[in-house]
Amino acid sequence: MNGYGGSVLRVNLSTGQIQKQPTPQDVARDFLGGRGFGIYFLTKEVPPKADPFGQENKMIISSGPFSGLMIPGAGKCDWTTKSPLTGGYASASLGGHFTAELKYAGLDSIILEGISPKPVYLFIDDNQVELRDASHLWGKGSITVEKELKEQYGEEYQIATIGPAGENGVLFAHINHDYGRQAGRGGVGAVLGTKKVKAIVLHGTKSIPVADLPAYRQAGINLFKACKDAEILKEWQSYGTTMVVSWCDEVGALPTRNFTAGSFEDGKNLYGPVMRKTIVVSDKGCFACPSPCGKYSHTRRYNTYVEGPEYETIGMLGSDLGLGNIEDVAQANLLCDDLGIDTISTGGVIAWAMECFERGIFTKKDTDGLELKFGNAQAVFALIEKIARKDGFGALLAEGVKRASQKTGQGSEKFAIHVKGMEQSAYATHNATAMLLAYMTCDVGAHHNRAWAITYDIQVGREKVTTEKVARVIWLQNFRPMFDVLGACRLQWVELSIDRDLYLPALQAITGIPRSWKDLETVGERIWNLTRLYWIREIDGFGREWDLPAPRFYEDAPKTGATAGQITRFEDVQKLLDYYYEQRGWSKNGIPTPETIARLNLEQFVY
């Protein structure tokens, strides 16, 4: 198939069973690639209610048609599987070189299946597919980990890795390549420890099939044009993500000490400025992409390197911890990274641990003596490392935010910021309506990528609460995660303000088929659907109140910075749901209707 690696690869950890078969065309026609190859899979092949630690559940990693292909940012793959952290669907995109190279290899998607009687990681060198001890890696940090198998294997081998917390199964564990890129929500790196594999070794050199080659080149040169006349590509590649975090700060959606707040009062310690003036060496960017985000950075104060922190992690190891300083931030990232979990969700458990501790809740007998006031970098630290080596009151948060607060109880479940167990991302949304409706019908819980909507917010009016709203917000999710599907970044597309038509071109040059936006919205749109109709199969009694926020948005309102004083009302909560479910298609409960699975084609999934 033009676009496309052509072979699946399973590979049976149990057994040792390594066995290729081709990519389904029906498959590829109706999901495309990537987070749809994904979800497809997924809901085929892993049992209903099975256990995410367990034998039956599996790691599906794919690509899509645009993957190592010379369209702007076509460096992304998906990893899915069923979340440990959650209980539902897992979907975390990983950016980088490691996609490239799956195509390469002549792959559309790798399959692990079973668990590891030992550890193992997994070499790929074109057609030379195998299974190799690990043993001597097992317990090691991710960083430390990709640097020996760059060394064994070369440069030209891509790597990914999990550090100490996906072995020890923490539940937000994630999955880091490249020293510093990750897949990083869901807790896709606990699966991998769980099933005992410690990284992916790849390597290939085949050619990827292009149906028309004069007009791919054209049609690449003209998104890379396009780039490169933005004008905003300067600011962008000298700043990256970290341009939002004076915008977040001024406009009151800056998450700070556990979303109390969305103005930090030493956030300009923190801005994309300040941070390159400090910290950044260098700028570091993922195949193929002219707008590098990622920046490597030293820090004077521990004399470490790391790439980031990106904004993301600003605003949750940062504001919301009380973190006033970029060096710290950077540390704490470098441990996230190394160590192998989840920058959001390490930042919103922590900083729910915070507030316990200074609500008295937690006292340092629970603590294991540490002084968990917002602002202790040290007690960051240390807990970061405590988390991930499930080490005493480390435990209790390598759960995640729902679960620690369900054991803890007194209230604490009332400030546990998440949505569906997953720890939401880094913007506040007291009162802004269309964002805090993205949080709340994300497809893997509280993360932000799937729907970016707080701009318009601030474009249309913050407090409003209309169809019109939920119609931008519905849209955005039909089509937004369409470049996860694609296998490109997103990030041209949004901060560049490249022309989306200019990508239709590119696709139909290499696939040889036509696509038009409304087609390519309406897979959007059957992606959706089934990933909802995952989490029903999966989660008894699953429907509207699994959707709803965290209270801390409708009963807190912020006593400081540009929103002080303002909530979204808890009626409007519900009338934001309403008109969602009603546009979407679904029952006031949240369910697929027949007829709108009939319309997308998914009755083969419904149980």
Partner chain sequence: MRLYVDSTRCSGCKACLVACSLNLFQENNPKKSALVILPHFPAPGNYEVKTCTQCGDCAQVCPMEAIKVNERGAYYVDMDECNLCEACVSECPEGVMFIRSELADTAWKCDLCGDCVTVCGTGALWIAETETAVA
Second form
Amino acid sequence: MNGYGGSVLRVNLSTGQIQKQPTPQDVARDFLGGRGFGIYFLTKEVPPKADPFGQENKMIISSGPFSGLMIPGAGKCDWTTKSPLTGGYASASLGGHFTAELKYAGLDSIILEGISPKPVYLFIDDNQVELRDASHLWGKGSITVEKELKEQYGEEYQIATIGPAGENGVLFAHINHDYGRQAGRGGVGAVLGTKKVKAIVLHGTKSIPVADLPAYRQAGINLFKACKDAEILKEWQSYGTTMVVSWCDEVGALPTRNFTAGSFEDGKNLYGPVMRKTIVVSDKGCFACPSPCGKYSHTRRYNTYVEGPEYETIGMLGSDLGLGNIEDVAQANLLCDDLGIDTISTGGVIAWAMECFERGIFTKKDTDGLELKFGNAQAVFALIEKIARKDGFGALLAEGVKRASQKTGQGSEKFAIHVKGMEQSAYATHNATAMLLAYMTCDVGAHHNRAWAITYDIQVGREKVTTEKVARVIWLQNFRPMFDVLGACRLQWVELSIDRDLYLPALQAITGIPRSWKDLETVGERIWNLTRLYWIREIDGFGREWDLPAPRFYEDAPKTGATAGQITRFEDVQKLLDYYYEQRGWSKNGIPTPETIARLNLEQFVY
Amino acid sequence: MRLYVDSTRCSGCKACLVACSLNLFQENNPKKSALVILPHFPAPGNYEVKTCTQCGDCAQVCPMEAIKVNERGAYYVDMDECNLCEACVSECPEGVMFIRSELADTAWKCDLCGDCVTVCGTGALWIAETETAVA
Amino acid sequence: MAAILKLFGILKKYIQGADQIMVPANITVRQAITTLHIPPEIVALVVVNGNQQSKEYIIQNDDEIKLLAIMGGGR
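Shown: the form predicted alone; wanted: the form predicted in complex with its partner chain:
Below is the whole assembly, all chains and molecules, this chain first.
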């Protein structure tokens, strides 16, 4: 099949049975690949109400038709599973070189089923596929494990691994790859850990077939040329996502002290140019990326190396914890990477715990003696370790901010900053209604990447609540997933602003099938609705209430910074949802109507 | 003319490798390319790139005289004439002569097509006149 | 005493579609932006002679200043 590896690899960890099946052509047509394959297989194969840590849950790892080809940023890999953090849909996007290698091994998806009786790693070298003993790797950090496996097998082998946190079932454990790229959110690392899979070692030497080689080559070159001509390329290469720290601070979007404000008085010490000057040693790109956002850093204070921190990590482990030193943030970043926990959720739970401490809900008796005040870097480092090991106070936080606040009570639920149980990523949304709606309705919980609407808020008026704003969020939610589905990065389009029409001739030349953006946006809408149906299937009573944001964004106006005194009214939150459901073709309770389901050919998925 | 590289600008993305395999073999397969990227991680955290200097040592030792000069003045492998003896591989001072018999029935090397330069977003690669060594 | 201000993306409309304009030295970038009636918050990035600077940077003679608008996709 042109543009595809051609096979789906199924590994039953309980029995050790390994089989390959041809990638189904009709699924490729309706869902394309990547995130589309993920939700398709999850809905079809994981039975309703499955225990995320049980035998029935699966880990579905998918590339897309662009992955591994000469297309800018064609290095995105989707990891879909039932989330132990939220109980709903999880899909985490991994950069680096893993997805390309998957295609070179002739694979489009790997589906991990069951639970291994003992620690293993999955070894794939073209047609050789084996489960190998991982008892010597169990308990080790991600960076160490990757280094050991690379030394054993060679640089050409791509490694994805979990840290101790994944083994311990921390609900926001992640998967690490390429010394600093992650499938970060929703607890994908914990699912791998409970399946007793420490790592995947991947190597492929096959060529990926394409339909029209000269046309594909030309279309690929045109895309690279457009990226290289982009006005912002040089600045983007210098700073990556850290470029926006200063802007977010200025407009009040930089999460500060558990989202009590959107501007940080020490923010200047975390800005891109400061980081570039003080700690960055090199630029590190994902596969085929002309605009590498990865900044590889060395801290003098701790004499450590880490990829990052990128914007989200600076927000969540920096300003949101009151840390105003980039070396401290980088060190916290490294600890999370190596121990195997998501920096965004980790920042979220620690920020919540710090607020509890400062309000007197927790004392040193509760925190194992840690002085959990905002700005205490040493306490942050210690707590990261405790969370990953589920040690003492860390065990409470390892459950995520929703469960931790429900257990703690005393009003702490009010300042647990999450949607659907997923900690909100690094945009403060007291007064940015499109971004707020994006978080409320995001299909994995409060994550930014489905609709990065914050710039649109600023352009059209941040406090406005209009049908146009809602339409914009929906369009972004339908369109942006196309990159996750095609297995490529969206940032060349988002940040370099290259013309999206340049992608279409490439896709046609690769697969041999002409597709329009209208057609592809329908695929995006189909995927969006299918993920919604998945939540409805998994959680009894799921509906409108699950789309509400943290009360902080409609009750607690910031006292300082650019958004001081500004807040979204609760009736506007409700209005946003009314507009959104109507435009989506969903009921007032946020359930897709039978007409919408029929229009998108999703009847077969309704139970 | 030859291909130059500034390794400090390489971000390890491998776009050059795919472009190279597309030119040499009309295939998407970075394992069949004529550049080498050596990542040095987790420390010191950089990439080292090896490219062909067009020194011609490979052509000198080829018993089949299968390594010839093309219209760009670059040494290339005439794939029909290569007998996989590997003399060129051990001779190459940069480690950019390749034989992987499981992947192709021929040796291969950089033929200076320039596609790697076209897709390199960070300006790490360029083609220029060969600097003549000062005696 | 003057510097060159180069505008990109949606910012060009504030100088009638031109690419660049001369601005006086010894004022801040923020002052230069507001004089041109550009809302400062839509300027994501200020680059002076190749380095990112804040909007409080005081413009020096012969500076080359690039102003980049907020992105976010959608062209």
